[in-house]
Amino acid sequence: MNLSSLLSKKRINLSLKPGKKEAVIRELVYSIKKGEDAELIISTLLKREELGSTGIGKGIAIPHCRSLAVEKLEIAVGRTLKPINFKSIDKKPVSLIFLIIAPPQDPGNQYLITLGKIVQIAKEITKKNLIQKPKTPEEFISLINDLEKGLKRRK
């Protein structure tokens, strides 16, 4: 499974308006779903954030949940030009957000595999200081693809 193959240009926003965590999550969810389904997902994600921030540190957050509002695993990516407070584990603000929504019944447990893959890629992005490098969704997908290839070569 390649993370880059799960990404869609329409669901990558590299110029999210900086604001509160909820507003950023809302904007990313609305790139996937609209209306009542979106509101249900947002509510679920915010409840998940109350349990503990999905800000993993070094400027990256991975809000995620399971929801009946989706039929398959969905991913949206956002980047803010000005970092926002996400109550991350390292107490630093966040610029890059990977949002994952998966159905409760998830064949092959793709949800956890995808979450793990994003964590691996996030480490590479921060280690190489690449958060602000891609200028277009196409460049972002290409960067993720290149990083995945690099990880496979090391195995």
Contents of the next structure:
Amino acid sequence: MNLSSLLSKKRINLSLKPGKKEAVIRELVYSIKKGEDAELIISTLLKREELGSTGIGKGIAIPHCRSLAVEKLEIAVGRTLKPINFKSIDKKPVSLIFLIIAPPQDPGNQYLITLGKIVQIAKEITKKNLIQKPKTPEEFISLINDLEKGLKRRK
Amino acid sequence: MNEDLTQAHLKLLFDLDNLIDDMEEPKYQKIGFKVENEARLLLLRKRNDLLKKLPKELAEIYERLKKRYHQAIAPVENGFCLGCFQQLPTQLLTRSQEIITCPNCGRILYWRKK
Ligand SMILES: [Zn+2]
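What would the structure be for the form predicted together with its partner chain, given that what you showed me was the form predicted on its own?
Full assembly next; the chain just shown is listed first.
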């Protein structure tokens, strides 16, 4: 499964209002689910963050969890207009966030495979200094697509 | 106890249990997310507190099912239990407000809000 095929333009917000970590997570979750379902997802994501920040360093965070509230793997992407504090491992502020929610039943372990892929892509993005490059959701998806192809070729 | 609140506690408990499971999965750790052990113990404690908030009978059912199946709750999709993939009797499908178990496998059923 290609990562780029899991992305949807509607769930990529490249001009996210900067704010507290929680508020930014909330906004991204609400692009996937509303109401009670969204609140369940947010509670679980924040519990995950308490275990150790998913801010993997160099300006990128990848909050993630499984939740009963989704029926398939969902991804939302946000880039904040200004970097925000995400309590990242390198203590640097974050401006690009990949948020991943997977259903509890997950045959084939799609969740962990996708999570691993996003971490790899995120490292490419920081290495090549591409966080600010895409100007539209379309450009963002095609960037991910290119990076993904590049990683495949290297294997 | 308020039925909605019980349902909310039950769902969060289930999500937390899956979170705890993932933390212990070597494949997860290999991806490179750091989990602090102290925080993990705290999460286990929160999980147990949440369990205590459920009516005693339900908490017991949940723990029994978790032991047996690992995942105590199964979502319902198109009238099927996603735990055992059996079709549920139609009279069950109209009772999505209550906490019901699958007549075939016994898992607690979860109806998604449409
Ligand atoms: Zn069943």
